[in-house]
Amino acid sequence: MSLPFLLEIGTEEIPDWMIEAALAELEEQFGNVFQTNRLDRPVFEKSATPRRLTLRSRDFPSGRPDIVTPEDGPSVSVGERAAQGFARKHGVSVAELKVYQSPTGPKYRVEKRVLGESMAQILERSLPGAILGIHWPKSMYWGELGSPTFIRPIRWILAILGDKVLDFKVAGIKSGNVTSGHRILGAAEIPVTIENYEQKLRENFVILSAEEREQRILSIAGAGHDERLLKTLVYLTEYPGVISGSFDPEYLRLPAEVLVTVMKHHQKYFPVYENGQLANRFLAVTNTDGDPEGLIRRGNERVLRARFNDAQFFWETDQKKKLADREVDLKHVTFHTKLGSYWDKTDRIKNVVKVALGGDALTIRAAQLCKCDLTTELVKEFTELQGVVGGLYARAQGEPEEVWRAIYDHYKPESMEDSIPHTHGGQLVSIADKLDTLQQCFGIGLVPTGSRDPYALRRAAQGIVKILVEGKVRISLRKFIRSDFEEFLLDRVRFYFRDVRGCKYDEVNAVVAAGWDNLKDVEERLIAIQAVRPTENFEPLAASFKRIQNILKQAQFVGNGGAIDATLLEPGPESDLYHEFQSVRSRLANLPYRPALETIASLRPQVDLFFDKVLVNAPEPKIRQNRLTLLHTLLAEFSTIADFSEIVTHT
């Protein structure tokens, strides 16, 4: 018999960015409970608001039957005393022991029986640990030191299985059948059942579904808004409403980037655009049911006006000093205590742009100025705008477009969803900046471990990969990769093509094994393999290449540059393979990768016949050596596109 289940953990407001991960953790904790008790994991429905984490299911089992677990003991041959000790350890008599035939002979065995429990008993015993087992980025003591920790104080726990209200305590809070409505608009205590739970919340101004809260916001604000901000607002509210406000159009003289940053990042407002231009309006999402007297609107307008005044003051103050004159001030801005100042970092970036990346004079100028905005008041106040402010100031101060655009974009991409710098100069400066961070941090041992990456080195490496591929930047990675972070960067290459671009893992492994010095070239080889792989000859030939590699490995054959002796080739399949190989090799010289792969795959019939008819390990040493040389040459010649032995085949 299946039972419905409902758990709601009521708290003070949880930070919005932690909620979805906490729900997943809670579900995982429940999964562990079911696994421990050898029960099938039910299907869960997860929901959350800032003040509650909810888990529901319709198919909880009614309980767990007895569990019988055999435990092996000593061999029968060791004697009665060992059997008595084993029985005494498990609280049974020797007569209750069983004997079974193991691979090494008869052994004693005891069958331990764990009595079954009702689902209610299991949950009442397990739920406190499951709830407190949620991993939070930060946890706090809400009682005395040493008391249970949680992200915020737990205020109530609602736990019902079928018609039964579960009875347990967590951090001094007793479970029950009472929830709480909206902090301002709803009742503080609301008795519920599983059936009326969601409806009772709605009557008390709590919309449990995050998807419904999102649609409620969009139905008023309209579509096309920033997805990250939208998700934040969904998890900041239980009953969202949207109000429209405005600001003095004089502020539109400030760059739109500054105004939008203030609205989105600092005030969590949606900026409003009209005909593609920023308008002097904003939309604010509230956690209330309307604003009939306009008090909330006026309060938001007043706060925004103060923030815009600050931005305007900083903008005007900063303009009194040119970016180029700020370069010397970077000596007083620390990059890292062991790595010097941003003056030092800028000097290294310029050198990489000039020497390793071959940047022109304008790109070198952008590298020289790219960090100068770190000394400005506007960036000190709005750190999200670093780089952007530098670009805006460079433009206002008459720097060439190639320079200011490169400065503006050089922190990009900040994620896999972000775009790369728009100009070639910006791409080079961004690569140089990220590369310097990697080199310097690895040089002093600041290597990411597990999930810890305080200096965002994975993001820096991923940014380099993304720019090189999507920017079609054909430069040699070998010019500036050091051995201490080569494997780290290669992991990011694999991640990009596998997880971001959706390529098959074996295709990625095959291509990078053949070389990854030029990532645009890696992309082109991957595209070619994806196109040719479904053809009838490709995977069978890949299987043959794997066979060749195994033969050479077993023979401990390493190529020493020796040539194939055509006079030792046996007429028929061996000679046919050699001549077809020579023909294919001559046709590959100027072919793009896809037709080149198709041409290589055309060798399949000759390779198959060779393995069917020719004994590679011939008894005559010269013939055996010549055949191994033929296979080695074949493998080496065609492994410049991909290491075909890495392809997982089904033939």
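Superpose the two forms; the largest set of C-alphas matching within 1.5 Å is the rigid core. Residue numbers count along the first chain shown, from 1. What you see is a predicted model, and the numbers here were worked out from it, not measured in a lab. Compared with the form predicted in complex with the partner chain:
Annotation for residue 177: C-alpha shift of 2 angstroms or more between these two forms, rigid core superposed. Annotation for residue 65: C-alpha shift of 2 angstroms or more between these two forms, rigid core superposed. Remark: with the core as the superposition reference, the CA shift of residue 334 between these two forms stays below 2 Å.
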Contents of the next structure:
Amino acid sequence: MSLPFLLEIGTEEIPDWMIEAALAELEEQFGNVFQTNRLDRPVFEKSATPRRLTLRSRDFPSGRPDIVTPEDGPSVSVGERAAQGFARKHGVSVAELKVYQSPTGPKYRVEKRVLGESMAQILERSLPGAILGIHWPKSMYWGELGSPTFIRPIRWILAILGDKVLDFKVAGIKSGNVTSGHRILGAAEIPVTIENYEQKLRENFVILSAEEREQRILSIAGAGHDERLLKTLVYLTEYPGVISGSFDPEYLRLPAEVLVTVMKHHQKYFPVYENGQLANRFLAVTNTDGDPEGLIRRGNERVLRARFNDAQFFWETDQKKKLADREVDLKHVTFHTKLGSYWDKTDRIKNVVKVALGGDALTIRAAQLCKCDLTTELVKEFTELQGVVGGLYARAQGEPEEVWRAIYDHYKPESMEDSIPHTHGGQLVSIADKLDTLQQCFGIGLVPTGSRDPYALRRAAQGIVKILVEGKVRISLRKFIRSDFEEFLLDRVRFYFRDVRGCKYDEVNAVVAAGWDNLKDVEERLIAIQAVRPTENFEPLAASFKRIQNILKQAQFVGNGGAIDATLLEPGPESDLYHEFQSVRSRLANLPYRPALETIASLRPQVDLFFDKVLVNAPEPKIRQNRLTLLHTLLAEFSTIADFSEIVTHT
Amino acid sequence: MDSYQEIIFKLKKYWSDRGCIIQEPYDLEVGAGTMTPETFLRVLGPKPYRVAYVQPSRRPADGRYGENPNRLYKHMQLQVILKPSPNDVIDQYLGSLSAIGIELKKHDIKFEEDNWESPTLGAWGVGWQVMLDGLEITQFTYFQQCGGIDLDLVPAELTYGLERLTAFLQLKDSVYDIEWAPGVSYREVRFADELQFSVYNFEMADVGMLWKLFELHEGEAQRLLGEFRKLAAPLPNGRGSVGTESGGVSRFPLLPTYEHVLKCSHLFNTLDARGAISVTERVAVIARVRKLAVGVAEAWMAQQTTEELAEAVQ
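Having looked at the form predicted alone, could you now put up the form predicted in complex with the partner chain?
Okay, now the whole complex, with that chain kicking things off.
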């Protein structure tokens, strides 16, 4: 018989971004409870609002039967004393011991029995630990020192199994059948059953389903809004509504980037566009049912006006000192206490752009100015706009487009979804900046460990990879890589091609093993492999190459620099392979990767025949050496595009 | 429409009715109500306490010569400390908004995560900024640590921004236009302060003198803390120390010591506004003030423990 179950943990407002992860953890905690009790894990339905984490199920078992675990003891033949010792150890009398036939004769055995429990008992015993076992990014206590911690104070616990209200305590709160409605619009105490729970909440202005709240927002706001902001608002509200407000079109003279940042990041509003242009309107998501008198709209409009005023004040103040005149101020902005100021960093970026990356005069100018906006009031207020603000000021101050665009974009890409800098100049400055951060941080041992990466070095490295490939920037990485972060960067290269570009891991390994100095080239080789892989000769040839590698490894043959002695070749398959190899080699010259790979793959019949008919391990040492040299040369010559032995084959 | 002062009266009455002592503002420059001894020291230790007071809070770097309608060098906070925090603390807080005439059902209230940390005080807590129709009106914090010490009883701290709350209620776009008392504007009462202190803090404050004062106050606080340590032995649990000679400990002037720390904090803020502290120095100076604040908190715990022991003996 299965029972319906409902648990609601009622809390004060949980930070929106933690809620989904907490629900997953709560389910995991339940999974553990089921596992330790050797019960099948039921299907859970998870829901949450800022003030409640809810877990429901239709199919909880009614309980757990006895668990019997046999434990073997000494052989009966060892005697009475051993039996007594064994019985004492398990707290039973000798009479209660069982005897069973083991292959080596009769042995004592005790059957340890854990008594069965009803599901209610199990839950009442396990739930306090399961609830408090949720791991939070930052938790608190709210009573006495040493009392339980949670993300925010727990205020009620609703726990029902079938028609039984469960009875347990968490952090001093007794469980019951009472929930609570919307803080302002709903009743504070609402008795419920499993059946009417969601409906009762709805009557009290709580929409339990996050999806439904999202739909409610979208039904008024329309689609196409920032997904992350939307999710934030879904988990900031229990009964979302949307109001539309406006602002003085005069403010549209400020850069759209600034206005959008104020609306989205500071006020959590959706900006509104008309014909691709920012309009003087915004949408605010409320935690209420309507705004009949327009009071909420008026309040939000006033707040936005004040924010825009501030931004305008900073925009105008900052213009009084040109970006170029701020360079020297960077001496007072610390990059890192051990790594000097942003002035020092700028100097290094400039050098890399100029010398190593061969940037032109305008790109060097951009590098010189790229960090100057760190001293502006606008960036101090809107740190997320660093770079962008510098670009905007540079444009306003008459810098050429190549310069301001490069400054504007040089923090890009800020994530794997973000685009790379639009211009070549911006790409070079961005690469130089990120490479410098990597080199400097690794230089003093600030290395990311596990999930800790306070200087965002992974993002920097990933950004470099993305720009080099997608920006088609053909530079040699070797000039920049140091041994201390080579592996780190290579990891990012693999991650990019595998997880971002969706390439097969063995193809990535094969291509990278043949060199990754030029990432654009790595991409081209990968594309070629992907194209050739399904052709009939490729995988079998790859398998043969792996065989060759194994043979060479077994023979401990690393090449002796000697050439192949054609006179020692046996006529037939060996000689045929040699001649075909020479022919393929000569045809490869200047071929693009794909036909080159196809050409190499065409060697397959000769390779197959060779292995079929020729004994590499010939008794005559000279002949054996010569055969190994042939295989070694073949492998070396044809592994410059990809190391085929890395390809995982199914033949 | 209630005047600024009327709103303050109502809030004080509301919290007085809920068992709070109504204190008067602390008479030294502080950056926030949290810094006064009524909060910083009273939240330490196991004694319950409830207090509310208006605290003028000075932030030299926020001065705008009276030109910005929303930013002030000196703004007023209503600071409420409920120790321990009652179970219905949020409902009580919402009740205070109703008490000043906000019809909650007609407005949008959200509690958005905002954790508070004061590096100079060695203090932190978790909580929210309370948003009313998109305006942050209150900082709500469950203190966890103060002066580097885990708190015995977690207090709730409610900090109301009185000017913006009043501007909201009076529908004013500029704080200078809010009505302080019937017929008297905020501008008439406070504009001169804003202008003149901005001029002083940004342009005229003598940096050399400020540093000298900083060092004098720092020296005095250090000297006093040193004297106190001679009287008290550290507690084994690391949460302060207990007096070895109770008479000397309980009359020891820790409150005056703390005033010197507050002076240091304000001088630091003024130097910062004056642009006299580089980013690198900043961290170091904050650490100096923090060391003093933590020292006073530990000494205060020791003094409290000594007094409790003395009371227990009687």
